[in-house]
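The data below hold one chain only, encoded as structure tokens and taken in the form predicted on its own.
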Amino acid sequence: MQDTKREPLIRIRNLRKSFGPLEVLKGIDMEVREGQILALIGPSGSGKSTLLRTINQLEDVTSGEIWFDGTLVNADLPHRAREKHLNALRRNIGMVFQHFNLFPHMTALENVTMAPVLLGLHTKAQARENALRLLAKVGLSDRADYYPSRLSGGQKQRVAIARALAMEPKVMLFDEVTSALDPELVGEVNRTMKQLAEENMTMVIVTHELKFAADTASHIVFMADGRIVEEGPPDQVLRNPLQARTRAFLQQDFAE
């Protein structure tokens, strides 16, 4: 159960992001509470992935504030202090990308153990034990010694999820993680994400799969043209939207 009295784990205030003359995010206000599974939906180009990437500062912001667990994410710091700040931040914010980003010269097990050992979070033995547990969790016990070239797209994505979990993050960000997969492989990745949701992992998911969002998310945010148009529980946003822009999107993409 979410504790609504506690401060949100992520709090975003009047966030704006421009690429040159193009304003991609136009004053975003959003909160994510501990244990919440928030799905970001909307048409291509609406700013969903950019918003996700600002949370762990893969994209700088133009103006506004992002707070994570009581700390200002986009604080204006000198270079070395900012580097230290971002390293600490990213240990607590796991991110899984559309295109896996596994190291091709490392086995699945090595991909999962590398960061915790490199950052001194675990000894090699501890990291190996934890990685084997996480690979079992995502259904890949028998693929620990496989290189990415021998894994299917769905298996690579599940290794990427295990790798992010190895840092024991407080929140997981998923950026269209099934959009590059063949349709028959999407289910295995979605099942892994649903399992995390059942374990109350805080998650922010950019997805074009509205049925998955309806089944998994506790909160839906619909974005269009760089703004949040509507948000609320899945039943309200997906089944009984208040805004005409939301209804138009759903009629196009969720009619079946």
Second form
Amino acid sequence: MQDTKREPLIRIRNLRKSFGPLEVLKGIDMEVREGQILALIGPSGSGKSTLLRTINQLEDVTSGEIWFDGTLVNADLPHRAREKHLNALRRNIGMVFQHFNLFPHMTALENVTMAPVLLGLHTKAQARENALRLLAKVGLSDRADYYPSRLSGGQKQRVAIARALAMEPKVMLFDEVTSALDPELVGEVNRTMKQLAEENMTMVIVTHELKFAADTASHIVFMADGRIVEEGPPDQVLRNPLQARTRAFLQQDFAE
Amino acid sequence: MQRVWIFFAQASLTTIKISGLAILLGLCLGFIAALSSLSRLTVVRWPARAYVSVFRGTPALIQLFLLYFGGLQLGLEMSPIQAGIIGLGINIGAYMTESIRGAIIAVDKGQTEAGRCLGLSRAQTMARVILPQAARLMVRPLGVNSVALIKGSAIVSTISVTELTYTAHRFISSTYKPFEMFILAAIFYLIIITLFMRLVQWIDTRVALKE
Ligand SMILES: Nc1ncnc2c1ncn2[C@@H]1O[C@H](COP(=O)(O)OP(=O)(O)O)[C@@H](O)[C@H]1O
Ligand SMILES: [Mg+2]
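Could you present the same protein in the form predicted together with the partner chain, rather than the form predicted on its own shown above?
Next comes the full complex, and the chain you just saw is listed first.
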């Protein structure tokens, strides 16, 4: 395929990360290609969130390299220069959190328009138009003027997705975005993500929902104890895993 | 007795003026010191922490005397009212620093992360995301600081500012009625503080989270 010759959008090389004496990432090598839907699975505490958060440098790293779109993300720069460099990078990397982190003092619409206007991506009018389009896309046209306190968890999470999309990112990172939701609200958020996947958005999804990963992802990465144990297409990793560690994880999970 | 009321009413205005200006000065210093104390840079953090420790750790009366009498000795001439406003303002600013800093720290860390993830700078995140949320958390503590200041403003009577407490003293020496005069002063303080607390409550509802 033509595509595989292109540079991957994200390339991670021998990444290590410690919190004090605790080594959480023990040499990760990973690539994310444009348009790829990568699901990151593994037991709790295996380092999935930490890995995701190093990509946009919410966590700095101990050693190794993270490349995004041809730029070394964790370049060793003086503080000022590094801040500028990260601000520029982060505009292109959308992130959605487990606990939504919507701005409670802004309406849904304001949550979505704030960054594009402040950072000069759009004029106020453009940003508003764009935000209304995005809110419609996530099925929340009628909630544009609501404050987060009046939205359900599923609605909050869809606003958070719209907020991230408003910066027109090249990749979207999702960290267990349905874990804090009541079971009956999971579906609406999953559908929104699925829709993005169908539009070829590049996505890295940390999830414990194996069924969703199987349905949506084009590539599965299984992590345990700070290492990548196994990766490949969903059919292989989820149905015919090569590693005993993967099989144990899958059995345990399906048994629950 | 009629005359006494008028003097006390005028003295209340002086107490209100001194307290009001000292509160404004304290708020300015408090914001600057609170933001400084959260800086990444030690050279910015350190003076802010020192300011808080020194001015909370020594009597306000000594600070006031140092400013006024010490100032006179060093050729820094100030009217008693000016010295009172500056002395009280610097003192309450140290307490306000802690109230403001506490409110900023109390905003969920996820809010900063959400702001930074969108590409906002530290300053933009502080201004647009953190401070608007911290504002509603700091109104009450700052109100408590301000009430303490209004009551504490009695100390400027010691440098002959004709505010409420000074006025009570003055009438006691001419009338020999300490009981009545101090009760009268207390009533005026109570009125000022009750009105002030109304104001704080009003501000609190104004900055409350909208639904
Ligand atoms: N800020 C932190 N400070 C110290 N330890 C942390 C921090 N964040 C995560 N950890 C630890 O790192 C390990 C991996 O955490 P995490 O990346 O959240 O795993 P996962 O998302 O796979 O559940 C855990 O042992 C966790 O306790
Ligand atoms: Mg996690």
